[in-house]
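What follows is one chain in structure tokens, specifically the form predicted on its own.
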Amino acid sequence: MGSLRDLPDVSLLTISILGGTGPQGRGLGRRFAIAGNQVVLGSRSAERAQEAAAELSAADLPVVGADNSTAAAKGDIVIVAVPWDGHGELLVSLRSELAGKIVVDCVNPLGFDKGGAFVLAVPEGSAAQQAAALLPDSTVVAAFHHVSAVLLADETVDEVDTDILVLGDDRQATDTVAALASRIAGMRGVYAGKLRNAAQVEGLTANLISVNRRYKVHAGLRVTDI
């Protein structure tokens, strides 16, 4: 990846996002939204799915709500926002939709118990190597694992300032990520490594939960001197 001023212009893609009514993939619908792009809201259920949605819209944001299945099929970028446990089952089911598209994965492996956020083994190596493994036909990118759905959803939040890692064995499809990262107010997208390095970007986010814990914030990450 060059220089962070060049990349593509991402401003005509649709956005859709698979787990789209929950926390993190509602507060990234409503940003892009406010960006200017196109987004699809996806769900198991489409009814919730357009409720969500209407409630982005009615603030004039381009947000549709649709299921899973149309979400998929209708994205130009398809975004994963989905709980670890229904993830492999979810993309496995899409396949066809996801098919030569660029998927971005944000979801992180974790377990939680008294002590805290602790990271959970993926027998592919992350979430991100499992989605590559279930869409042979796909573009794979691993993003948007560390930033706070809190301050995505906060409407005095105008900026969120944070860098978002991005990883893939693609240079188009992870500047294009980049680009879309960068989108978003106060955010810049940063290349991070290959696919295979995704386990310990997914892993941080538990780190940065017990920050947040402790010191009753919403970290997120800046990376220095680029």
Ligand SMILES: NC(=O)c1ccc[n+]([C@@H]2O[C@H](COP(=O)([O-])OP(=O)(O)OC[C@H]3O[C@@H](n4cnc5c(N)ncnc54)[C@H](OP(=O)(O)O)[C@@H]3O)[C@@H](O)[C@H]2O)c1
Given for the second form:
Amino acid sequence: MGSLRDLPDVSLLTISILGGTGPQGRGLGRRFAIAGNQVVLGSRSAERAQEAAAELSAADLPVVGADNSTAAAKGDIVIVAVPWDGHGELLVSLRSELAGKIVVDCVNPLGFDKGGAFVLAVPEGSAAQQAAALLPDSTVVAAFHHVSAVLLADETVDEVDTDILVLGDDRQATDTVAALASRIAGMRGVYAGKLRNAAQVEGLTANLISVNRRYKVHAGLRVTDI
Ligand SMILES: NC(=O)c1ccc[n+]([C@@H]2O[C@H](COP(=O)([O-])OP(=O)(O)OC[C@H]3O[C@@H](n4cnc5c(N)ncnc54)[C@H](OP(=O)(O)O)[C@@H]3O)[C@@H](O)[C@H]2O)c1
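Could you output the structure for the form predicted in complex with this ligand, given that the previous block was the form predicted on its own?
Whole complex next, starting from this chain.
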């Protein structure tokens, strides 16, 4: 029987984040750095990345900034945290830097109107499947869709109370990303299926945004009985 405890040691891995200047990338970077991982925040502008990293490294966290291409090359694991609009174009441009690496996609293809958030149609099925189609030499894993960037940034929140659904077609890669999620205090990484099931995980974010708006919270998810 699989256990949430049988996970690889990922403490020495460098975590790079494309679009690391935004709330999601910056927040994840902060938490991985607190856990002790070296973090590289990426950006389309090296200067913006260095500014974002300086705020975190001022708090003695192991974070540096670089342009997205350098960040992609430096990371053992590379997280994609850019808006859905720029997703495909950015990944195509970094195909060679990302070859041979685990690429973690947390992008939620959502639209927003007066009714709130809604799911956008994606020809490949999901953002994660688009990443896999565009990066044939990388191992794409989907994770971190439901975590609140507000909680990640909040210095009064010591434990981020949520499970992280981790999806992918390569078991070693999903175990590695589940282990990474589990390094953030309060979080557990939970395997949740193959990449072909990523669409509903990305789409569920629209429901969580509705929960957040209705109850004025930053809701997370817990999987029971494991
Ligand atoms: N915010 C959350 O709570 C949250 C939670 C879970 C998942 N997510 C997902 O994480 C992703 C990032 O969320 P976010 O709120 O951090 O987004 P964001 O602030 O809108 O964007 C993040 C960064 O992406 C870069 N970027 C913007 N447009 C781009 C483009 N066309 N091409 C390449 N890079 C571009 C920007 O950095 P530079 O200008 O420095 O390059 C920006 O700072 C989204 O796909 C979202 O669905 C967000």
